[in-house]
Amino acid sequence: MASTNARYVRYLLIAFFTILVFYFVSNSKYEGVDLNKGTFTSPESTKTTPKPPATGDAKDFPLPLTPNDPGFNDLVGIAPGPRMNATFVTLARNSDVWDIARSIRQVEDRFNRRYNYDWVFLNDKPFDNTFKKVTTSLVSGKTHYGEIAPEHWSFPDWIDQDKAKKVREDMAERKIIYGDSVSYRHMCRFESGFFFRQPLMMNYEYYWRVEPSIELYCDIHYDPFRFMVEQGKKYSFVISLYEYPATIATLWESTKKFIKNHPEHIAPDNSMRFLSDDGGETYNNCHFWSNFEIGSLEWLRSKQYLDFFESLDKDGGFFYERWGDAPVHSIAAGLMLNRSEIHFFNDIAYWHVPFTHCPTGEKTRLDLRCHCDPKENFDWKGYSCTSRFFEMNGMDKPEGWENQQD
């Protein structure tokens, strides 16, 4: 009898624990990656990603810029402090999905997983569901997808298309890179004059341009957007070089015409010495490589910049030659911004085929946990213009730069 009672007690205990386990399992939830963030999207209430602090007094959260600053090596979890009104922006096609996925992982792993900034994707065609699902799953902030208006990705009315076609054919014969490409010209014109005026971009004040298939070699220990805002910077770069002269044969003549017509737009402490070796008579072809840039959208939307773009646009060089957005942005920044408003991010190590920016100085690379080969650093090579930027601004070049000139 006692053994029978003991058996009943065991059965009751087993049943009780089975019911208890079933209750906890059925009432718990798995918080995985939400594929429906941003404008791709489901209601805000479905989000499971924790949001970073969006407000806060900056003085209560000092920005650690060097390894000696408290908090510099706090790279785990969501970073404290305020966020700027800023976004990443990418121009991409649906077929770029896996190349941009690589770039997003680079940016998220090295920086944005701690800051959760938004990302705007722009395309001259509608984005497909695969592109949206993949990119949204990788971005820690909100994702937004915009389709470019036809008038921002086409020949304007004043362009003689027969003349433009002959130019492309001639450049193809001379084997000038992208010389025969129509879409490349639309891209350069769009990046020069329209990306910052897209409806989605109008919500932001600062941008960080990211291209497909880039690499970031070092951890980014602080918020570059906040640095730009607090230091009064409006444009920044990591790589500079000389443009192909054949692609911009008359760009400087158009620029000089603009300078003559709008002297009020030229900054008193400008960077003409970066752009010209003879006081502005000719262009030395130096430019900041615009596939990486962090900058002020409000500056690009200013009357001075828009006047410059519209003057160039009317001259037709985007189609009658092959003017790139890099020299256009660079000339504008060099003439319209004071030198103190342009910044070189030595600590953002970057690669875009075929050039590498790898911070000069072993200690810097170790502090930032870099994985780039310093021998591949382009900064001090003969075809780079970065030395010119340092010299113009009276900046000391980092220790060891001489060993990377060849």
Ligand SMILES: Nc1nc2c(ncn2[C@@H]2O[C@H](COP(=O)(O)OP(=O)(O)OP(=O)(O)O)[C@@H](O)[C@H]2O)c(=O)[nH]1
Second form
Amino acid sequence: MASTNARYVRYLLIAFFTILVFYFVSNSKYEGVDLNKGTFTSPESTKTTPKPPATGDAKDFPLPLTPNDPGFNDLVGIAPGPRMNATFVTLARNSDVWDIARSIRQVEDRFNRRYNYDWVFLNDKPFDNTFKKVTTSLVSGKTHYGEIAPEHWSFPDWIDQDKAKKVREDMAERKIIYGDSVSYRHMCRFESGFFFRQPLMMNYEYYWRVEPSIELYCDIHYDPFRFMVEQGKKYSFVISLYEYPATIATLWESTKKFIKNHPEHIAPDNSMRFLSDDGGETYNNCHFWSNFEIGSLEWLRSKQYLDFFESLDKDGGFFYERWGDAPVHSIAAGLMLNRSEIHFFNDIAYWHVPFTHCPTGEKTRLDLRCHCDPKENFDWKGYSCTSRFFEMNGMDKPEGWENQQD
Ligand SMILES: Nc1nc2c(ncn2[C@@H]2O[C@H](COP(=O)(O)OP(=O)(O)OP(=O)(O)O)[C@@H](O)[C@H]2O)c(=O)[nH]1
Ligand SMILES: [Mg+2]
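Starting from the form predicted alone above, please write out the structure of the form predicted together with the ligand.
To see the whole picture, the full complex is given below, headed by that same chain.
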């Protein structure tokens, strides 16, 4: 009798643990990971001082947006006030280490040394020790390193490989930039549909994308993440321009199909006028340049955005053409967000080869201690779409813009 009871108890325990294991496996797909465990610490790390926690109620520390606001000139030491649930994010290869080191240094010097936000690095291969050591030594917040799952960096099974290969050969002949590259296509698809649901990213609500070899030319006096949260912004940009039409020949057809299938996802006060000059019939190729982005991860993880990505992905243009993540994000933001949710950061001065955003207006540049050449500012030149953005939103262009048109 006693041994029968013991057997029942054993069966019950086994059943209980099996259910427990099954529960965790089936619920873990896009869950966050424990960041404390994931943090890389170099054996030679010199970071010994723990950072003082940022404290304070938002209302006690209003954002210093202009030189007249308290705290604007206080650029030394840890910034007071609350922090948002946000992270920097970089997709990179090990060979990008010195180029991303330059970018991190800029971001830290101009902003993050006072805010200490985390930084997530993602790669389709394991990061090597040099990459981790160098980047961890430069970032003032915690660093995390994620390896991308193969299904987020490969051809989906519905893609016809021969057709995709022919496209690459044809684009190579036509000398379309990155037209023959498979990895560039995986990169664009990953940035369009997967970076925001990597396990590490599930821990955060806002992201700031940083690429290798960028420059930041002005001090950032307030927390742009907090600005986004407090102002109800979901997506932001510093540079906008026209896409190379040969890379996205059918992207707008796919978009129109999506609009037809999902009218419920289209925002009532959308930015169609930024994207199209004929009420949505054709795409004018305007997009926000996505190598810089501060945005809401929750929005990218929303049903609206995921439905859009999945619809595009099924159409195959990431491989049958060379759809970039910039037009994909921009069309999504333009159609599925209200205009008030998209922000142009005039005060974040930025360079990614070959374009510069240098704030218009000498006073702004001096207040922000900028070191960019205003002649390089791309905003009002013919190939930029930023004028359209201003016009669509009825915004006044900053003083002096007329002198920067060519
Ligand atoms: N892990 C990984 N990262 C990549 C790969 N290709 C590109 N990236 C990263 O993806 C981002 C965009 O790639 P870039 O090569 O900068 O593309 P781009 O900005 O269109 O072109 P550039 O003008 O060359 O900068 C960068 O952060 C790269 O480091 C890849 O094959 N593997
Ligand atoms: Mg780049």
